[in-house]
Amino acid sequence: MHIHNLTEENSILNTFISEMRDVNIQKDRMRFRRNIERIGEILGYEISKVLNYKPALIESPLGTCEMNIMDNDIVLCSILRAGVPLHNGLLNYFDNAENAFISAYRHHHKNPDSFEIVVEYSACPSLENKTLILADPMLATGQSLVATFEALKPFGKPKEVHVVCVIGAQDGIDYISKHFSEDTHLWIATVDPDLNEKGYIMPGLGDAGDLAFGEKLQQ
């Protein structure tokens, strides 16, 4: 897997970040979606560095030019509910791309520190032979990720996949990385280096999903 952490080098992006994290500024929701967002157009950005490019003509009001433009079917896909925002500023930028959203969700039995993910939900396109970018904010043990992947393959095999995270721990890099394929990107904004024992991001920010959207009833 082509791993990009963006973090490795300073960039406002940091300030994005930071507000995610303080306590005090992440109860503000709207500005912790609009952070979420504005890290999406960041990563979309770096992104659109490695795909596909080809020429076309184009007329001005004053004559033409020839530019490279984008040539990929892109299918944005982002996992509910925390997802939203983060796959809302990916579209900012990849304005023509289909969409695709599906849940996946931590189930707790009796033991609130063991869980199993489940997915009940999938609204999506043809995946055949298209870049699939597929957007989770937070990478904690990565197997959100992979059953969402796993759920996507009846829709069809993608040209290349791309993975987008706001916040990762270390073991959920390395567990997706040994169930994607190796020609696999993910980008991803910082890197934290460890989980709890429920599985959290240490030091992390929280559950993204409540904080963006308000806390919910867990059953």
Ligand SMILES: O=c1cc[nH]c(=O)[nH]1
Given for the second form:
Amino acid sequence: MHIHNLTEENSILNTFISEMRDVNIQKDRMRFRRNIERIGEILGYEISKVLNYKPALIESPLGTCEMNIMDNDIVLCSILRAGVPLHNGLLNYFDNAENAFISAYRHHHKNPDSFEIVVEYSACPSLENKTLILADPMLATGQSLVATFEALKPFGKPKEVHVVCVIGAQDGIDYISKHFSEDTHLWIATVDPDLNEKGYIMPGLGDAGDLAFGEKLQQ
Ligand SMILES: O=P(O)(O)OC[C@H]1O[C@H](OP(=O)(O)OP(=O)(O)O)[C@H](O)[C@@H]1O
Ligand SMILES: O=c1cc[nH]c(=O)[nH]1
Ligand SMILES: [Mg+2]
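Taking the form predicted on its own as the starting point, write out the structure of the form predicted in complex with the ligand.
Once more the chain from above appears, this time first in line as the rest of the complex follows.
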């Protein structure tokens, strides 16, 4: 897996991540969602640098110039719920992308520290020979991303896969590296060292879905 960790370079991206982590600033739900969206825009811009381009003649009112224009059939797929603002950020840049949505949530059994991933809903166009961009802000154990990728298999084989995340735990990155093909790209805003006993990224930011949309009742 090709890992692009954007936090290694100083940029305004780190300000957005720090606001998402900050226990006081993150209470502002609108800012939390907007920061995920802004990070989606930044990561989308980075992905655009490795996509395919074709020359096109562009006519301005004063003349004609040749420019390289993006030439990819993009399918943007995000994992509900927390993936929604990241999806919006990517879609702000990939105007004509097709879109897919998958639901994946942690189902807790009697032991609150153990869970399985339940994938229930999938709405997806054909992925055959397309550029799949798979978005979820949090990569903790990596199980949601792997379960989602599995659920997408009946929709066709993409030409290339780009996974987009805001915060990832090293263990989760190692896990998805084993389950996605070697030529997959991971575009990640930052990487944290640990997971706690509940599978939360440490120091992370807490529960991204709840911070973006409010607490949900456990199923
Ligand atoms: O890497 P994993 O260990 O699978 O954990 C990461 C998953 O957890 C979060 O979703 P959550 O299950 O909290 O659902 P939500 O978006 O509905 O809150 C997040 O958006 C990922 O999908
Ligand atoms: O740290 C984590 C792990 C899973 N889901 C989240 O929202 N946060
Ligand atoms: Mg959640």
